[in-house]
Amino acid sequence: MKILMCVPNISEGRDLELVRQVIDEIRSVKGAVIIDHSSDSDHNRSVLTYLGEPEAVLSASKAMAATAIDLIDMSAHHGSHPRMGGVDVVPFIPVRGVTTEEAVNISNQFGKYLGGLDVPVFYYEDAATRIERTLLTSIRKGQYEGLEEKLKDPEWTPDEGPAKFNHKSGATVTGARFPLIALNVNLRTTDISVAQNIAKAVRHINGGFRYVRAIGLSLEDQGMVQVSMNLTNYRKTPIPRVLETIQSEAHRYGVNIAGSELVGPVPLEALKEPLKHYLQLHEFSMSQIIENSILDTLE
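Supply, in the form predicted alone, the structure of the chain whose sequence was given, as a single chain.
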């Protein structure tokens, strides 16, 4: 059985009834199974995760996007997380029996559909049509507020859809990628500069870890700040290495970690290094996990 996963991020995390309507559209598609969804009011963003056969996932993604575009008005959107569209980013991730090329093809079909709804669409990661569009951060630079001017630049002609500003829906980024880890670390301080400085210390663009992207955000409702990260290759930059660095940097400012959170599901393999590191299980094998062994026997 081929399994493809999709993890769209939509720019609404406060109106939970709206989010429910979008989720219901996904659930209405036979063969698409939602395995996780979370909404953050500070970010004003929801992350939805579903999987299934590639064609079912494509159908669910189209239904999800059509409803979200209809319901979300970006001109009234405010939140702490960077964004450029109501359907902000839609990555397709091979899970089992699906090649990268197949995932790219699905993302292209989705992009053409969305472009047909008058939404500018950019392809990224493995689906990128230009090297400068590989990274989401590069495409999203300037966010929604800078999108109108960005689209006037021929260098930023969308891959699909019109090269004109869609006031209501903004633009969408889609493509295929390796499963990333969305990891947030909350700090017991209201000083946003602490989170921003720690983000600089761990992210690649400022000399940190090669496979870490990070920003510092304010969590006003919780009276804390956050280092919000994407670990784009957990095999090459394991979770414990990043967490230990954040803790060390936080101590420099006399700040404690309040807790961390994983946004959305993660591959079982990604938890191997935390187990080995924090339990000192130097000889640990993934075959020791009962459920993992059961899955192996079913293949």
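Rigid core: the largest C-alpha set superposing within 1.5 Å between the two forms. Predicted, not measured: the structure shown is a model, and the values here were computed from it. Numbering follows the first chain given and starts at 1. What changes on going to the form predicted in complex with another copy of the chain:
- A rotation of 39 degrees carries the smaller rigid part relative to the larger between the two forms, according to C-alpha superpositions.
For comparison with the form predicted alone, kindly provide the form predicted in complex with another copy of the chain.
One chain, no partners, no other molecules: that is all that follows.
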């Protein structure tokens, strides 16, 4: 079976009854499976994670968004996290057997639907219509409060929906992006500069791996430091290559890796390279994994 994942961020993290109503809309769609949801009252924001066949995920996303648009009033919204709309960001993420093109197509169908509900919609990442609209931060700059002015600028005509400020709902960013791997590596030292130097060594911006974002952090209660990373394309920058580089750089300082964390959901395919690398499997096929055989037979 194909698996598309959707991780919408909606601008409500305090009224949990409202969030429950939105989640119920997803649950009501056959074939859509919610695997996680969390609400943060400081951010006043909730993150929902669901997945299934692309068509089921599209239906669930429409139902989710229609209810969230109906129930959330942005003119009364306060929270510490940047946001621009009631349905703020809706990334569609190809997990299994889905191409980027298919995910972009689903995000376009979703964007048209939301545009039809009078919400200005911008496409980002792999669905971006212009290079300046690739990054969420560029589109969201100025936030909800600056949106009325921003929409008057012809540079910021929305990709779908009216070029007119919607007081109640703000605007929505949707698109497609590759699954992101959140990998933290803990180091047996309290010297934060070691983590910071290693973060610089592996991250793209300083000359490191193309698909790595990294920062060095202190884990004071554990007496360790951490290289906290997002791997934005595990196919092109696989996990073991990054980990082995961290290992090698850490040894320059006489420091060892104390442990790692993979945070949140991970596509099975992202684990293929670690297995092949460390077990020295030159010919391993994912179809040998029994669970995959079952999924392959499901429509």
